[in-house]
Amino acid sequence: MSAPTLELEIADITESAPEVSTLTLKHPEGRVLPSFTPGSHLVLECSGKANAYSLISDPVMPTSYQISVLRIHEGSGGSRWLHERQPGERLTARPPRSAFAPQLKARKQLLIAGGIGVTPIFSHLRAAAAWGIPVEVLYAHRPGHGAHCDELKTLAPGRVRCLDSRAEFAAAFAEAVIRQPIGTHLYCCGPEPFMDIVVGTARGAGWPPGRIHTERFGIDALDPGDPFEVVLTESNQKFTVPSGISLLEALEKKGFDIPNLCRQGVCGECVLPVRTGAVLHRDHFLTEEEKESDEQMMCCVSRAREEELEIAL
């Protein structure tokens, strides 16, 4: 299933906000790059790790890709590594993947961004502007840390509000959520607690789940989780996965070579067959029915709901 990789050359690096670098990537021979769906991400190999970044540039037969990378100090190091790159250097990427696509039937788009979650929202806004779809943007960010505000406002004059206080954002969203014409779809990307508030508020205002779309991805780490026991039925092993260590990491330490790509529960590569035990599914790959059946799990993010899991490995 794995698609071939793309070699990309860094054509330009600019600072879009403090700690946010925008990288322009091109094919080394200037060839046209694959088109992508607004809201897609590019998985980049960052010094041995794979990190996903939302594409913010023009999606149709583009000659360059742009991503904006927030430097995360406590992260796994991928964003720090990217911040140290220089123009002319090359990166390896997987072709764009879409998991946060615009709804073609939307009559209007209400786009809600928190912090660096502005990147897929930027992409959605670009598409809405290109196809003439009415749009309204609320972007919450820390004072002085709003990335791409000017570009957003140029794409949709008078339809973008960049808000740098929580109270201001909460008031603006509470007002906006109750007056959207039917046919509007809401898209939200930001830190998990931010999105929980947005989704909760919209649901409280009678929004059906089908009109609410979130990108829970790559913003901040999942909570470390409780330790649990793992029994490997094929190789006859038993060990504990401590809090803060993923099952994938634990298996790698034991010498297992598990296929994996995003390590964030999105790509589906690291699926493992579960024999017994209740899984705390934290991925965005398996369907709800698959999660309920507890027959498989994404070992990069998911853990045991109770003390023990039996894996057919």
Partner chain sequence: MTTTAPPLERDLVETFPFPFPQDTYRYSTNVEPAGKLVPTPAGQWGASMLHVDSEYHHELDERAAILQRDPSRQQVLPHMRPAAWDAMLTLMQELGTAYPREFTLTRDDDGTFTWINRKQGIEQRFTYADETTLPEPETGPLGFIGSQVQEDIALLDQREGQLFVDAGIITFAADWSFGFDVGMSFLEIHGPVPRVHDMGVIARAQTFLMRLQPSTPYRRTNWTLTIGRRLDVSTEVYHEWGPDRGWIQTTDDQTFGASVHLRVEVQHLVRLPDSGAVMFLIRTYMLPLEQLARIEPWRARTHAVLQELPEDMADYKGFISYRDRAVAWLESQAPSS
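Quick caveat, the model's predicted, so the values are computed rather than measured. Numbering follows the first chain given and starts at 1. Here the rigid core means the biggest group of C-alpha atoms that line up within 1.5 Å when the two forms are laid on top of each other. First, how it differs from the form predicted on its own.
Relative to the superposed core, residue 47 shifts its CA atom by less than 2 Å between the two forms. Shown in the overlay between the two forms, fitted on the rigid core, is a CA shift at residue 246 of 2 Å or greater. Residue displacement note: residue 30 has its CA displaced by under 2 Å between the two forms (rigid core superposed).
Can you swap the form predicted together with its partner chain for the form predicted on its own?
Chain alone follows, minus partners and molecules.
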């Protein structure tokens, strides 16, 4: 099951902060692009890999998509490759997907961003401003490296704080998290340690888990998981997938050639049909309905929820 693709042309590139490039992408023939849910990401094929980037542009009948990309020098190469692109070049993308959609019935939204994690938060703020939802934003960033601060403040005057001191952010968040009205939902995106602190503080203040939402990308954001047994019904094999090893890696070691691209649960290439067993879905590709059915899984990131899975392979 491969997702359809979009051919997009780079219309413009600007610098939103040091090491952060904002790319404006359009259809080569100027057509309207697919609309998307706030908080969605766009999967781009970058020099043989697939990386997901949050969309920050208007989601309704867009004539362009915008993404902001931090140059990560020690990364897998996707961000460096995008930073080398020029206007007029074309990119292949998968249509927008979301696992970080806003709750429309929320009484208020408390939006927390750290570093480049501001991109999905920007999208949420844009939607909250358009829908008239009360909102408050705390954005932590390094001095001189705040991206889109002016745009955020324009969308919600007086309700956005860009903080370049860890102590200042910690104090502001500790105060904000205890004075929100009942029915507020918290959304957070940023580095893993940052999000762990935010979530831990919110839970310590009595926030129910159902009102705390985080955006986590990449295999490094996942715990190693428990070992589990796999039964391959077509090839009559059974083996154990150890903790810290993905099902995709285990199958490759057994000699199976499984189509894959991103290895991060966003592109949809490595989908496998599940015969029996409960799946711990950790991807950003399958819909909630598809995940509930447990009829398929993304073997690069997802695991067994119980001790054994039967895969039609």
